[in-house]
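We begin with a single chain expressed as C-alpha cells, specifically the form predicted on its own.
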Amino acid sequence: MKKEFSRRTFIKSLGLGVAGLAAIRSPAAIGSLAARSEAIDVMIIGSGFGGAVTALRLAELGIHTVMLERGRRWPVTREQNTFSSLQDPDGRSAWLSDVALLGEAKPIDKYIGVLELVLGNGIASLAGAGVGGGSLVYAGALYQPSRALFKSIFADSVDYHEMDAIYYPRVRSVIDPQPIPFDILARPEYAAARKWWQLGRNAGLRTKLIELGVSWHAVWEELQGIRKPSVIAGEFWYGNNSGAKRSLDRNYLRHAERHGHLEILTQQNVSAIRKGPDGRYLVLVDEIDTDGAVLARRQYVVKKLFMAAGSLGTSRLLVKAKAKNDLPELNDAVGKYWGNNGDFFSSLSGFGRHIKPNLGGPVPVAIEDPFNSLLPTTVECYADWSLEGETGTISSVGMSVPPPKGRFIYDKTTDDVVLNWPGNDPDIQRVTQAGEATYHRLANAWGLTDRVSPVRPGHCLTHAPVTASVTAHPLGGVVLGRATDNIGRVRNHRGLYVVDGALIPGHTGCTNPALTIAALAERNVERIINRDF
C-alpha cells in the first residue's frame, strides 16, 4: 500500500493532468495451462507504425505473416461508443490499471484499454495498446522535420533527399494527412488555434498548419452536431469515437489484411524471445483475457521476426533477452540511446475570455523556433480537455533535441526491464531552458506586436513553468547502426529486424515522431524484402 501511495504521488507531480499509474498485476497461477507450440514463416510483434507499414508491404508481395498484438480491436462504431471518454473514464481507457491514466486517480475496472503508462526512474513514458499501436491514442499529427535536424539525428546513414522524395510521401499516400481547412479554423470552437497562429507570427517565429492524420469532413459533421464532439473536444489520448481520426487499422493494416495475407492474433503478450533450432526464434507469449489473466501459452518457432512494438516494447524485449542469455549474441548497444523526444509542455494565459482551452483539437498549429539560443524546438497548441469551462489559456506541447541518454536496464530481482532517464543531466536540462526561453518570447512578445486585437501598451501573457518528467514520444533503445545494421537488421541474428521507433536515437528533429517512424520502416522494409526475402 505504501509503494502504490508513492507512485500515485509520483505520477500527481507531473503537473500535467496525468494522475494515474499502470498498475499491472502479476496472473493468476498459470502452472496447469499447458504450451503449444507453432511454427510461423514471418511475424511481427506489435501493430503500430513499424508494425503496420511492414505488414502492408510483406502482404502486398504474397508473404503470409502473423501479427501479434497484445491488446485488441476498437472498430469505431455507428453509436460513436466504442472508447472511453476522457471526462469519465473507465476500464478501457488504460492498459490493466485499477486507476484512470489522466486527470484524477478515478478508480476503473482492470482491463486491456488503448493507453499504457510506464514508470521509469525520472521519466514517465504513455504508449498505445490495441490493433493500430500508438496511432490509437495519438494526436494525428504527421509532421517531416527539416533536413537539418534530420541530419542531427542520422548524419549522413538516411539519405534526407531520399525520405523526402520517396517515403515520407509514401506514408501520406496511405493515411492521407490534410492541414486543418481554413473554413473549420475561422469557426469559433478553433479561436485558440488562431491565436497561436497569430502569436507566433507576432514574435516572428516560423507558423505552421500540422499535416493531421484526421478526417476534416468527420470534423465538420462534429461542428454541425452530426456526429459526437471528439476531435473538437480535445478526444485522442484515449481513442476517438467520431470516427475521424485515420488510425493504422483503418489504412495500412486495413489494406494489408484485405490483401489475404496478414493474420492479425489479438490479446497475446509476448514475454520472451529466445534463440530456436536452425537459426529460427522461440517467441513465448502469453494469451490473455480482458482483464489480463492468462489463458494460454503459446510458443512460435520463427525463420524471420520482426519487432515492432515501439520503443518501449522492442527495447524492454531485447535487454531481457541478452540479460538472461536467451539471445546471448545481441551487442552492447541494445538498450541504449534512448530520449524522450525532448517532449515538454506548458500553457500561455491572458488571451481573454473568448478563448476556450478545451475546444479545437487536435494539435492544429506549431509554432518553430529553430533559432533559439540554446536548442531548437516546436510548440504546438492542442485541445485540453482538463480546462473545460475555463478561459483564457492555450495549452501547448513542446519538442526539442535532448541527448539520447537514456538507458534500459535489466533488474534480476524483478525479472523486468527498467527505464533509465538522467532527467538532472546539464544536457538534458537544456531542454526545459530552450522551452522556457521560447514561451518567454512568445510571452512578451504579444502586446508589443499584436495587430490584429490590441491589446494594453506593454501587456504581456503569463506561461506556466515548463516541465518535462512525461513523454508520448519515447524513442531509441535498439538504434540503427549501432544495435542494428543500416536498415533495421539486427547485428548478429539473421532473420530479427527492428522497424519501430526503437530505430531512432532520442529525437526527430522538433517533430511527432509518428510519420519519420512510418517513413523509415517503408525505407528499411523496402531494402530488407530486397535482400533477404
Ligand SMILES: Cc1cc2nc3c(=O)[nH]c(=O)nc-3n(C[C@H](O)[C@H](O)[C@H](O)COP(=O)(O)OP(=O)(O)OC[C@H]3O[C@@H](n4cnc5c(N)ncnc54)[C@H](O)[C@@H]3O)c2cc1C
Second form
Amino acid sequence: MKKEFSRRTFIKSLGLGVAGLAAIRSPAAIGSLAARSEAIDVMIIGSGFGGAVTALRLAELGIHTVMLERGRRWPVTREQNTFSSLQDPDGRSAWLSDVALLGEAKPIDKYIGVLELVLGNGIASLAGAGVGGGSLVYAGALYQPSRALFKSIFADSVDYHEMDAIYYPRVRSVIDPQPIPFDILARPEYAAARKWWQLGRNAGLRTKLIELGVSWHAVWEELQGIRKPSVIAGEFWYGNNSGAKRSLDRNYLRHAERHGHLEILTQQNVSAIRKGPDGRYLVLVDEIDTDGAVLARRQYVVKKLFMAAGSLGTSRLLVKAKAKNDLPELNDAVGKYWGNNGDFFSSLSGFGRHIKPNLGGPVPVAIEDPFNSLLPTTVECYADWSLEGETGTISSVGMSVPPPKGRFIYDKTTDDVVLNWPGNDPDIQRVTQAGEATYHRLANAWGLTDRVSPVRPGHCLTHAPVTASVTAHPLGGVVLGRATDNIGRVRNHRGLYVVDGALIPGHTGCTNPALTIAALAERNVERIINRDF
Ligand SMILES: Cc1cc2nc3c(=O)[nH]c(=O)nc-3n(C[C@H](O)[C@H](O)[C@H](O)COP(=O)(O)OP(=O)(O)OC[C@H]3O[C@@H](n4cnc5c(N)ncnc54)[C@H](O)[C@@H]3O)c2cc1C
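What I would like now is the form predicted in complex with the named molecule, since the data block earlier showed the form predicted on its own; can you produce it?
First the chain shown before, then all remaining chains and molecules of the complex.
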C-alpha cells in the first residue's frame, strides 16, 4: 500500500507536461489503471468528526488503518494564506464549483476546495471537504445538548448520563474548546456578542457563552495585529488563515498519525461500495487531480469498513449500493430519517453604530428558548462577513428540533442519489414559526418590535433555488437503531460500520452537531473495538 502511494507521489513530483496529463486522463488510460486491487484489513472513508475519532482510537491500539479522503490537506502556513477569503473567493473556497458558493456568485477556478454545496429537492446542504472534513469550515461551536433535548433525539437508546460523564468530556479532552475569555469579549470587535448576551437576559432566556474549538491566544494575537484578522473578521466558512481554529487535522488526526498506524490517502473519491469475496467489501475509488479529473481508478478489498463520509456522503454511497444491488441486504431504513437540524437564519437591527455585524467571530453567544410554545430553539449570533461596512445589525443562526422527514432517493436516469426535503410540511414549517417567536420575544424585550428581519430557513446562497432552505448541519440517513444496531454496526453486514452524522436522526437538540457526532463516535467505536476486534 505504502509503496504504491509513494510511487504515485514520485511520478507526480516528476511533473507531467500538459500532454502527459491529457494522456493519463483519457478514458483509455483510466481503463488501463482500473483493475488494480488491494487487500486492506481496516479502512475509514472520510476524515471529519466520526472518521477522526475512529482513526485515533484504532491507532492507539496499534490497529493499522487506511483512511480515504476525497479532498486535500490544508496546513496553515506561516504566511497565513492557506485558505481563500470570503470577500475575494477563489477555487480553494469550494468543492469542484465554478462559482463561489457564498455571497455573490463570482466565477472561480474549479478546484477541490473546502466547502461543498449539495442541491437537493427543497434543500441545499453544505459540508466540508479535505483532511479534517467539516472541522475545516466549521465555526468551532462544540455545544452539548441538554438531557431533555438529547432524549428527543435518541429516546433511551443512548444513555445521556454515560455520554455526559464519559464521551462528551473525552472529545473535549482532545479538542480543548473554551468559551470566549472576558478580556476578549470586552473588546470593541465583540460589541455585537455583548449585545446578544444582554438581549437574551432582557428577554428572560438562558444565555450562555459557547465552548469554541478555537485558540483564544491566537485570537488575542489577531487583535494585537500579530496574526492576520481572521476569527475576529468573521472568516471561518472557508477556513481560518490565522491558525486559530482547532480543526481535526491539528488534534485527533495528528495524534492518530503520530501513533504510526494511520495512513491518510488524499484525493481518493469513493464512488461505490460492493459485496466482495469472503464477507469482505469492495471499495471503488477515483483518485482525482486538484480539478477533479480522474487520474486513476482503484479497488480495495476490505475486511472492516468504517463509513465516515458525513450524513450526505455516507447516505449517498449506501443508498446507491442498495438501489444497484451492490449491497442488497441493506434494510429499508437506509436513506431515511434525515433532517436539517432545524437551521434558520435571521437578524435584528436598530442597535446603533458601535455594533459592527461583520466583526467578532465565530459564534460566541447562544440564547436558548427551550420552552418556546411551538418548538424549542437556540439562536446564536455570528460574525456576518457579508455585512461589512454596515452597523447596528446582528446576524444569527438558529436551530430547533425538526421531524426527520428527509429522504435520499436513487435516480436511475442520472445514476445519482438526491435528497428530498418536504419543506412545506406543516411540522417542518413549525420550526420557522418557532424561530419567529423567539426573535419576536427578543425584539419586544428590547423595544425593537419592527426590527426583526423575516426568519429564513436559509440564506447566503445567491444561486440556489430561492425556495430551498439551506443547512450547514445535515444529519441522518443511516440512523442508529434502525439502519444499524445500537452501536453503528450496519444491519445484515458484518464488518460494515457507520460512525458519522448519518447516524443521528435529523437534529441534535437545538445545538450545533459536531460535538454530539464526535461523542457518539467515541461511544460506538469503543464498543465496536471491544466486541469485533
Ligand atoms: C460552514 C459550516 C459551518 C459549521 N459550523 C459548525 C459549528 O460551529 N459547530 C458544529 O457543531 N457544526 C458545525 N458545522 C457542521 C459540522 O461541520 C458537521 O456536522 C460535521 O463536520 C459532520 O461530521 P461528520 O463526521 O458527520 O462528517 P464530515 O465532517 O462532513 O466529514 C466527512 C468527510 O468525508 C469526506 N468524504 C465525503 N464523501 C466522500 C467520498 N465519496 N470519498 C471520500 N471521502 C469523502 C469529506 O470530504 C469529509 O472530509 C458546520 C458546517 C458547515 C458547512
